[in-house]
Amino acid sequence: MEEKLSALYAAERARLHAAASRGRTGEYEAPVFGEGPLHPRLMLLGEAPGAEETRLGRPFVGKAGKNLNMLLALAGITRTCVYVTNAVKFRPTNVKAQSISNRPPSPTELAEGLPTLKDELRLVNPSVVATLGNTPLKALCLLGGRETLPIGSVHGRMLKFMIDGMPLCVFPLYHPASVIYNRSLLPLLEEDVTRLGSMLNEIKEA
């Protein structure tokens, strides 16, 4: 499976390199792929890498990553036991005269990454996928042929998806970066992650 996953990432790297010539703004030449053990109890699925992730070539190592590590520790979840990845494997950017900033992936960029995400889910084969924010939740809804679910209505709940014949347990969470801009979300996010940790312990015991 590791060889198949490496081949999948190599193919996505080649696709993104080819996409770099289409006039879009994004760091296509430096994709960031998932890391962690195969067949984990938990996969964390984010939106896209940011500047620090792109620089280091690893997912969730910037400010949002620090918040994520804090939340995982609160829930008793060891990060090295978790597979961490993003729905979109490159950093989408807004380029201005004096600055480069992150932006959400466009609908086209998200859709183009869905085949790789579907195969990644099958190869990693997690017991539970926790989506971090609206974009990865939307990606799974698209893969499952479901109407897009708003994070505000379904966060902290275990949902059942079926993606290409593959049953999937999905646990939506707010993005760890959301508390940087809205501190009032922190207690809610802590509560949801703690609930996730309890559910994962039940899966382990079962």
Contents of the next structure:
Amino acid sequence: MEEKLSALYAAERARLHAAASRGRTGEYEAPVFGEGPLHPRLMLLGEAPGAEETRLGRPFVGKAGKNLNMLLALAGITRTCVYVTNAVKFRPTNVKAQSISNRPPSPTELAEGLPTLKDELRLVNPSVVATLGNTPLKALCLLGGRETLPIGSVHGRMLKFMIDGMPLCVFPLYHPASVIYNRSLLPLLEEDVTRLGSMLNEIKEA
Ligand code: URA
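Return the structure block for the form predicted together with uracil; the form predicted alone was the one displayed.
Complete assembly follows, chain above in first position.
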């Protein structure tokens, strides 16, 4: 299975290399792939890597990653037991004369990454996928052929998805970086992650 995942990531790298020549802005040539054990109880699915992730070639190792680690510790979840990945595997950027900044992936960029994400879900085969923010939730809704769910009304709840014959338990969370801009989300996020930790313990004990 690990070889199949390596082959999937190699194919995605080649696809992004080809897309880079189509005048897109983003770190298409330095994708960041998932890491962690196969068949975990939990997969964390973020939006796309940022600058620090791209520099180090690992997901969630920048500021958002620090918040994520804090939340996992609060819920008693060990990060090394979790598979961590992103819906879009490269850093989308806006490039101005003097600066490069992150931007959300465009609908086209998100759609183009969906086949790889679907295969990744099948190969990693987690018990639960926790989406971090709106973009990965939208990606799973697209894969499941359902309308986009607003995170404000579904966060902190276990949802059942069916993606191409594959049943999937999905637990939407706000993005760990969202609390940097909106401190009032922190208690909600802490409560949701704590509930997720308890649910995962029940899966372990079952
Ligand atoms: N934000 C994300 O969504 N993913 C990362 O890997 C880092 C920041």
